[in-house]
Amino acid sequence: MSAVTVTGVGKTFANGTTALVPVTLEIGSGRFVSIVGPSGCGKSTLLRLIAGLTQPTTGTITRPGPLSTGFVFQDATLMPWATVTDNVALPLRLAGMSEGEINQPITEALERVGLSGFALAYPRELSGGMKMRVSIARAIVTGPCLLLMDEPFAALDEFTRFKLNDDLLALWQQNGWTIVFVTHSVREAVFLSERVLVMSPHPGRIIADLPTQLPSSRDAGVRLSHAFADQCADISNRLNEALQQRAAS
């Protein structure tokens, strides 16, 4: 079953900039899809269109019935004056849930991201990786079926990024979410995903839609495998070719 169907979707902003030429794609329920490409290629625009945060100029985006959605931004965007619990509680309170109703989902969300012992901490007391875990907890506390992530690990050091990649894969496998993940990193896209959408800029468009040929259970050893290196090289070559063709035109 499809979680998201994008049909002929394009986006032109009020200033006349075409951010995205018509895109058509289908994202299956429970799948992990990454979108990779250079800055300005329309990755985040496509994600925001799927989220309904902005509307397409052309085309349609459909889902089979109501589909709850969580969104994780590149910055953790936490309220500095609020505890971890209060930051995670925000979407539940906005939805009108009572204080008695929100305790259990908050506890479960913090357990899932490994922050059970930090419920009363403030953002200033957390590392960058921990802040991002709070942001993920806030996105999943409502029990979404679709999780959209816009370069959530871009500002983190490599060790923390790898650890969060591993944890995200485990969460996806445990919960059966549909995840659409935007990144600049080819290596991150290949490691995380079942499928990689490769985009090129000016205007933003999808130039390749590639399944990853990696085992479903992935650990640090996968990053050292020939299959992983070959897939990363293939995507990088496609991106370089597209950018060279654009520069020559």
Second form
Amino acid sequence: MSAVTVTGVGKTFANGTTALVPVTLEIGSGRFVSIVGPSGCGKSTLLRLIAGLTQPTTGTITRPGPLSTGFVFQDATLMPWATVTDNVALPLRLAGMSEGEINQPITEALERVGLSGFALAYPRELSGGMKMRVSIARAIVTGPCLLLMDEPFAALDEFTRFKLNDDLLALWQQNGWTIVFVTHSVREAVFLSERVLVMSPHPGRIIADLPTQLPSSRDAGVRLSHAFADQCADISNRLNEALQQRAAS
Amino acid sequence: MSRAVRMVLPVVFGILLLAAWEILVHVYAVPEYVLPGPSAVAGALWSDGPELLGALAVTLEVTIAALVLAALTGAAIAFLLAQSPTAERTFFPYAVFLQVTPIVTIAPFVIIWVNNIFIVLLILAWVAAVFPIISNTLLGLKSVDTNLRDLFLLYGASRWQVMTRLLAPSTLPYFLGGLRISGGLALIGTVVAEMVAGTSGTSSGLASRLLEASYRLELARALACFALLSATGFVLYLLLDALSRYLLRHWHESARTAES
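I have the form predicted on its own already, so could you send the form predicted in complex with its partner chain?
Time for the whole complex; same chain goes first.
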């Protein structure tokens, strides 16, 4: 069964630039799919199209409903005037749930991202990594089946990013979400996902759709394995070829 | 520099300034109708104090009413202007027009058109005070985090939810910044309006008393009025600043103390 179906979806901006050449793809339920590519390749546009934040110029998209979709932005995008609890509560309050109904899911979401002790903190008291955890807690608090993540860890230092990568993988394995993860890091894409969509810019298009061949239960050791290095090299080469072809033409 | 020293320094400077003034007035034997010394002003403040405070209450009533009105209407106008770029382009120039027109030049018309002197003063003080609130609030409304907007859109937030849960809190620091400026402007507007309107009698405000005293060359009394008005403006600023810090204490950089 597929969680997201994208049929002939293309996007041309009002100024005539083609952000995305029409693509068709299916994302299976419970899969972890990464979209990787350099800036300007349309990967964020594709994600925003899937989320319904941007309307496609052509084609159709089938997706789960709003409360079944969680979105994580590149910046943590927290409301600075609200506590961690109030930030995580936002999707539930917007859906009109009563104060009595929201406590349980908030506590659970904070537990899952390891922030139980910070319920009453304000965003400015948190580190970059912790803010991103709050952002993830907010995305999963509605109990979604689809998680869309737009370069969520790009602004974090490497140690924090690895830790969050590991924790995200563990959460995915426990909860069975479908995750679409946009990143500009080939290594991050290969480490996290089961399938990598490689995109190239000018115009934005998908140049490869590859399964990753890594053990399904991954731990930090995978990052040091030969299989991991080979996969990363393969994707990097394809990207370089695409970029050079464009430069030559 | 310790906190105590920082607090004391401006006070010491003020005392030195007053002392120099007092000494110079005595050394050069300046007549009191030209320039009274601080002791003479203090004397006038003491003897006329209750009466002047009564007049200050009249001025303050107009100032605060104008400030509250400016806060409400200014925020409302900004919200309306923010609804569409067309609305802003159409109406904002008139807000600017309101701001750059000296209220002294509007006063004669308002005095002719409106009978009630309180309303006249209120209108003029409002004209002086409303613009910073409109322009700051509008800036705030246009500075709302676009990702947060997307988030609200994603979860299907209603217009009302967007307004109360996103726009109002994001705009609050800007609005409060405008309010701090408008506090002083409302007082200035009231004072100018009182002077232009030429109110007199027992129910007139402090600016009218200042003008009367200066006509009679009672400069000590006039300076006492001046001192009270300045002190009022200063206290008004401190109160609005404290309000701003209190409301933003948890989250906004402007309310961050040096220690935290």
